[in-house]
Each structure stands twice: as C-alpha cells, then as structure tokens.
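Here you get one chain, nothing else, as structure tokens; it is the form predicted on its own.
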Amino acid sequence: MNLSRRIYRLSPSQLSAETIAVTFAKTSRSPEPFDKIAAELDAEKSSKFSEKWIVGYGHSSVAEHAVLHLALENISRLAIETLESNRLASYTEKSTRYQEWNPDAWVLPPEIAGSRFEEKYCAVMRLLFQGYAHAMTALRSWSESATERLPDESEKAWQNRARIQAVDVARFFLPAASMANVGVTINARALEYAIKKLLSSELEEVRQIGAEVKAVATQELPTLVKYANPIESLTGIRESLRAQSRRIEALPDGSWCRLLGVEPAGEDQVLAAALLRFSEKSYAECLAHIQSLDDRQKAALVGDLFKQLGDFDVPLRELEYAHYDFELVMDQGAYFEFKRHRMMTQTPQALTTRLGYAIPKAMSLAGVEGLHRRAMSAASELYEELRELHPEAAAYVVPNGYNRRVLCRLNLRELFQFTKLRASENAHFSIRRAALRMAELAVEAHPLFCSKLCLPSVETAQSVSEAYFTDVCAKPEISR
C-alpha cells in the first residue's frame, strides 16, 4: 500500500455528482483510495448504494459530497426568496443595483392569470416599469448634474458611477413579479430539503420550479433527490398559526429597529470561551476570572483579540457566544440584500404594502416623487383587491419600495460581518440605514466588543434617513 501523501481532484467532468459522494462515503469502510473506489463504480453501483445507505439507512450526510450547480432563469424574485431560504447554498442573482429591467420581465402567476383581476394586474405591471423606465431618465439627468466628476475620471467611469446611482433609486419601482435570474450551487442534501420547501408552498410558480429543480437533478443524482416530496404538515401548521394571529390584539406601532434581547453577560461568555481555548482550565474557571477583572482589563482583553487582525480577517469563533434579537422594518430592496446573510436566523412577515413605503429624497429632487407615489398606491391597491382571491399571489405586485417587517437572532460574530459589508460606503443606502442602526443599538448594550465594528467614522442611521429619504414610511392613497 502506497502511504505517501497524495492530494487530488475527483473531477465532476469525468465522476457524476452521485459517484463522487458514493467514492467518498465508501473510504469509511474501504481502504483503498479514492480514485480506485471511483475506477470501480457507475451510475448503477452509485445508486444501489445511495439507495440503500443514505436512503435506506439515513446517512444524509454522504449526500453533501455530491454537488449541483444550477442554474434558474426568468423565475420570479418573489419565487426567489422561497428558494434562497434554504441556509446551506450559494446564491448569486441578477442585481437590482446594477442592471437595468427589461419592461416586460415580469412574471403572470397562474393564480391570476384567467382570473378578473388579469387586465388589471397587466395594467399595473405596465404602470410600475413604465414609471420605473421614466424614474431611470430623471434620476440619471440628476445624477449626471450632482456627480461631480473626479481628476483624471474617464468620460465613461463617471457616467457609470451616475447611472449606478440612479439605478440605486430606480429600483424602489420594481415589483417582487419582476423576473431574474440566479445560479445556485448546493448540495444534495441540502437540495433535497430545497425541493421539498418549493413542493410545499402556495404559489403555483414556486411549486412549478420546485418540480423542474427535482427532473434537473434527478438526471445527476437519480436517488438522492428522488424522495423530495411536499411537507405535508406545513398546511396544518400555516392554517393553525393564521387562525391564532387573527386574535392577535393590535399594539401602538414601535420603533422601526428594535433590540428585543440580548445576554447582559454576553462580553464576559465570549471572553471566557476565548480564554478556554487557550488554556486548560474550564468554562467555570475561566468565566470567574473573567468576571474578577475590572472593566479595564477585560477592554485590554478585548484589544488583544482585535489588535491582529487584518482587513481581510475575521475574528475568533467565541465570538458567537453571545448573540441579538432585531426586530427591523425596512424596504423590500434592502430585505432582499438583508436576507443574504443567512447564518441569522431570520423569520420574514409575508410581503405587504400595509407597512407604508420608503420615498428616497433623490426622487424628490429629480422630479418623480409625484410618479413615485401614484404608482405605490395604484400597487397597493391592487394588492388589496388580489388579498380577496389569493393572499399569497397578492405579494407579486408589491413594489421594492414598500416596507417588510423581519425578525432576527445573530450573534455576535455574524454582527461584525454585516455590519463590515453593510454599514460601508458603497452599500446601497437602505441596508446601510438598517445596520448602523443595529450596530448602535448593539454597541450600548455591549460595547467593549461593539466598539470594534467597522462603522463609518461620521454616518449614523439617523443621518442616513436625513441624506437619503424623503420618507420612510410613506402611505399610499387609495381611492375607493
């Protein structure tokens, strides 16, 4: 037996995805290598085994090693966020802040589609990108004539960097029917459960894309995606949680961004935990030690865990210890950016337009704001009267501008991140406004390791609202 050292790739050009998992489940009970394992299976051998060891026996996790690359098109962004839900997967999707929408890329969801309501939900489509395509002309003449140009900028570079501005805006418009494209990468374990939550929801475009997700990797993985079927106790769940909401007695509304819970003790587990790491003492012990210090010497701790680090490095894992609970309320366009970050735990409200709308002030000063707001109510209005045919379908009409309500746990590790790719300079101005926000609120309730985010020096999620919207929380005018 050769016992040198080998590292190699097993080639998805050469193994099927199935193969590949199989090859690599087998090497628990062979040992040959890894490549001679692969030499003696095809796609019969490969199923057989899947079949009876991960189906049969339950051991899924041989099913993370057999890896798809999909790619979905045209689909809706509403369909989307069922599908990147799903935590352990890589997404990447046309962006909102970069591309500009075709005028006829939106989607007519079979529930409405034949239904009275058609002719009008077209018509409001048509008002939405109509208003959008108008906005993209005004917003870019203001962007040209408040950008200023920079020494030695190219003709084209300054352009580009004022149609990326009003872009930024533009896409308030954009209702959540608008198609886009996204490739996924993910594994078969994961996909199984993927494919099951698309069967299981109540949009028929969900559930069609759930079925086409199956056939295309049933042809790479003809077992371990077979048994991908609907929850069915989702519907009893859905219609027992509804029923109770309704009972539900209505509160004065609170703050937009609200810190609901957080571990009072949490600086001083995340330094006993660091401590532990690097000692031999246990958790009891290190905590007490951590808890004699004075709060100049834990700060100095802090420091110590900080101080190393570069741009391009994250901290220790302790850091996750101790964790926050958000409630936010914030744009759909900053939601869909929001939800990326999907080691949080995240629990959306369906898509509305009963939480009011965000205006941004470059509408206003370009001119639209007027537009802006016909078109917001013409939405909400039709979402009113889609609610009484199908709640559900009502949310494709929902522009990006209208306010969503989400609930969150993350901990303290994750808050660096976020904040890190958030709170920046080039993050687009809504999620901006929503992580400063968070980061404020967690700095008072822990600030020896909050101080530490990476903030902006000068910006405050105040000052964001002040620079950049009109309003936050607009209503629309519904004429009945």
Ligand SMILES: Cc1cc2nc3c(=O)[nH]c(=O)nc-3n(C[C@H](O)[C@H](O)[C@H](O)COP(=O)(O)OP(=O)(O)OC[C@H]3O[C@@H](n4cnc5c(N)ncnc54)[C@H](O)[C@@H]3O)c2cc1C
Second form
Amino acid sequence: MNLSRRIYRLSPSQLSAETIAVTFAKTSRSPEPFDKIAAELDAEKSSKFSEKWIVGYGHSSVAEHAVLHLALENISRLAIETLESNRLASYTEKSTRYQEWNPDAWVLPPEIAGSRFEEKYCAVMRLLFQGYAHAMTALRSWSESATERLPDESEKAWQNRARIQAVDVARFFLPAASMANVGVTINARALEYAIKKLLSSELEEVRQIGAEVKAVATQELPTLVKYANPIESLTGIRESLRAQSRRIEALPDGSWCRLLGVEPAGEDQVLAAALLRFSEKSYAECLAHIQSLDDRQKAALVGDLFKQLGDFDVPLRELEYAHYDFELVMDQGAYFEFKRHRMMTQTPQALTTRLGYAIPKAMSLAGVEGLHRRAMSAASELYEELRELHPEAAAYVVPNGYNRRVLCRLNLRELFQFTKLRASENAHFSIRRAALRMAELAVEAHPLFCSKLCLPSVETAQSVSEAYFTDVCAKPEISR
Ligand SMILES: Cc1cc2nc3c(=O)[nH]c(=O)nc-3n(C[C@H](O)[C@H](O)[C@H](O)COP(=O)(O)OP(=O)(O)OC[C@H]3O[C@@H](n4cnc5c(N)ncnc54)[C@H](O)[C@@H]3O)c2cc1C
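Alt. form predicted together with the ligand, vs. the form predicted on its own above:
What follows is the whole complex; the chain from before opens it.
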C-alpha cells in the first residue's frame, strides 16, 4: 500500500458528477486510492451504488460531492426568486445596476396568456418598459448635467458614472416579469430539494422550469435527482395558513425597519464563547467571568477581537452566538439584492402593490416623476384585477419600485458581512438605506460589537432617505 501523501483532482471533464460522488462515497468502506476506485466505476455501477446507498439508505450527504453548473436564460425574475431561495448554492445573475433591459424582455405567464387579462397585461408591460426606456434617457441627461467630471477622469469613465446613476433609478420601473439570465452552481443534494420546490410552485412558469432543470440534471445525475417530485404537504400548509391569516386583526402601521428580537446578553454570550475557545473552562465559567467584567474591560476584549483584522478578514465564528430579528419593508429592487444573503433566514411576503412604492429623488429632478406615478398606478390597478384571476400570478406585474415586507434573522457575523457590502457607498441607495437602519438598531442593542461595523462615517438611514427619495411609500391612484 502506498502511504505517501497525494493530493489531486478528480476532473469533471473525465468523470461524471455522479461518478465523482460515488468515488468519494466508496472511500468510507474501501481502503483503495480514489483514482483506483474511480477507474473501476462506470455509469451503471455508479447508478446502482447511488440507488442503494444514497437514495435507499439515506446517506444523502454523499450527493453533495456531485456538483453541476446550470445556465438558465430568459426566465422571469419572479421565477429566479424560487430558484435562489435555495441557500446552499451559488448564483450570478443579470444585474439591474449594470445592464439595460430590452423592451421585449418580459414573460407572459401561462396563467394570464389566453385569459381576459392578457391584453391589459401586455399593455401594462409595454407601459412599464417604455417608461423604463424614457426614464433612462431623461435620467441620463439629468445625471450628466448633475455629475461633475473629475480632474483626471476620461470622458468614457465620466459618462459611465452618469449612466450607472440613471440605471440605478430607472430600474424602479422593471416588473417581476422581467426576464433575466442566471448561472447556478449547485450540488446534487441541494439540487434535488431545489427541483422539489420548483415543481411545487403555484406558478406554471416555475413548475416548467423545475421539469426542465430536472431533465437537464438527469443527463449528468441519472440517479441523484430521479426522485425529485413535488412536495405534497405544501398544498395543505398553504391552505391552512392562508385561512388563518384572514382572521388576523390589523394594527396601526409600525416602523419600516424594526428590530424585533435581540438577546440583551448577546454580547456577553459572544465573548464567553470566544473565551471558551481559548480556555479549558466550561461555558458557565466563561460567562460568569465575562459578567464580572465592567464595560470598559469588555470593550477592551472586543477591541482585541478586531484590532488586527484586515479588510478581507472575517471575525471569529463565535460572533454567530448573537443574532437579530428584523422586520423590514423595502422596495422590491432592494429585496432582490437582500435575498442573496444566504446566511440569513428570510421570510418574504408575496409581492404586492398594497405597501406603497418608492419615488427616487432623481426621478423627480429628471422630470419623470409623473411618468413613474402613472406607471406604478397602472401596475397596481392590474395587480388588483389579477388577484381575482390568480393571486400568485398577480405578482408578475409588480414593479421594483413597490415595497415588500420581509422578516429575517441574522447573526452578528453575518451582520458584519452584510453591512460591509450593503452599507458601503457604492451599494445601491435602496439597500444602503435598509442596511444602515439595521446597523443603527443593532448598535443601540449591542454597542460594544456593533460599533465595530464597517459603516460610512457621515451617512445615516435618514440622510439616505432625504438625499435619494422624494417618497418611500407613495400610494397608487386607482382609477376604478
Ligand atoms: C459590488 C457588488 C456587485 C454585485 N453584482 C452582482 C451581479 O452583477 N450579479 C449577481 O448575481 N450578484 C451580484 N452581487 C451579489 C453578490 O454576488 C452576492 O451574492 C451578495 O453580495 C451576497 O454576498 P455574500 O455571498 O458575501 O453573502 P452571504 O450569502 O450572506 O454569505 C455570507 C458569507 O458566507 C460565506 N458563504 C456563503 N455561501 C457560500 C458558498 N456557497 N461558498 C463559499 N462561501 C460562502 C461567504 O464568506 C460569504 O461572504 C453583487 C454584490 C456586490 C457587493
């Protein structure tokens, strides 16, 4: 037996994803080297093994070694939501910040095609996309006149800066029906669950995508996604909770961003856990010690945790022992970015036009506020009508400008990562406002740690609201 160290790749260009997973699975029982195990496998043997061990005996984690790269093109951004709700995967999609949308790049959902609403739906889509194009032109010339060219800046760089400002604002017109492309890297275990969720959707487009993804994945993974079927229990759960939700009594409107739950002793818990890692004492002993320190001593310890962290270093994992529950109302454009933070638990409500919409200040300054208001009102009117036809499909018509409610839980470590990316000055102003408000509330709750968050020195959520929005909760005018 060769006992010298070997480190090498099993190449997906030579072995199928399923064969690689089976090769790794077999090392649990076989003393042979991986390349030898792989050489003895063929598609049939791999499939037989997967069927027996992974599917039959439930050793499902082995399927995580089979990784696929899936390219999905021209699917609605609404469908992308269901796909991206699977957090154990990697996604990169067409950006509303860097690309402009083609006027025909929207989906006509099967629920609406052929219905009495088809014509009106198509008319509203044209209105939204024409509004987008018109606003883009107006915003671009406004942005060029409002953006000073820097001394060393090339004409192209300056124009690009101005263009990005325009794109950031015009995107408020884009509806959830807008088409986008998304690249997905996902392992077979996560993919099986993703397909089940897609197949269980209440939207036909999403179910069709589920069936196509399953067919494409089966070419590479003949066994591992074979049993990905709709989740039957979801139907009953949806019915029961919707019936219950109709009995909820309304309360006066709360704030748009609320910190719902936070442990007052969260900072002590994080410090105690960090201490435990580097001591031989129990958690109770570490916590008692931390609680015996005064604020100045605790602050010094927190300081030590951050003192030598570089820009690309992440804080210790023990920061995960403090967590925060937030309820937020943010525009759909911001939510589309928010949902990409996979280390959060997120519960979004369905898209609606009933929570008002945002009007970016640039829209008013560029003279297209009226156009925006008319487009938002038309979308809302159709949304209300479509709810009667198919409540879930009504979401296709909701533009990025409309607000959406989401509940989320994140730990302190994720709060650092989230605010670093989303409170930074190059983040879009909508999500920047949300990230800043979340950070402000977290600082009030846990000042020792949260004062270390990477936040801009001058901006606040309030100053972003004032600088970038004419209104964050405008109400649509319904002509009926
Ligand atoms: C400037 C900028 C431009 C962007 N442009 C685009 C774009 O054009 N298109 C687009 O689709 N998205 C874009 N994004 C979104 C970006 O790709 C991320 O999806 C998003 O910012 C979430 O960041 P995250 O992965 O760090 O956070 P989370 O998903 O919350 O993860 C937190 C941390 O956990 C770790 N982690 C989580 N999952 C994994 C994993 N599977 N593998 C390894 N580590 C993991 C990482 O350390 C990560 O930082 C952009 C983001 C920024 C900031």
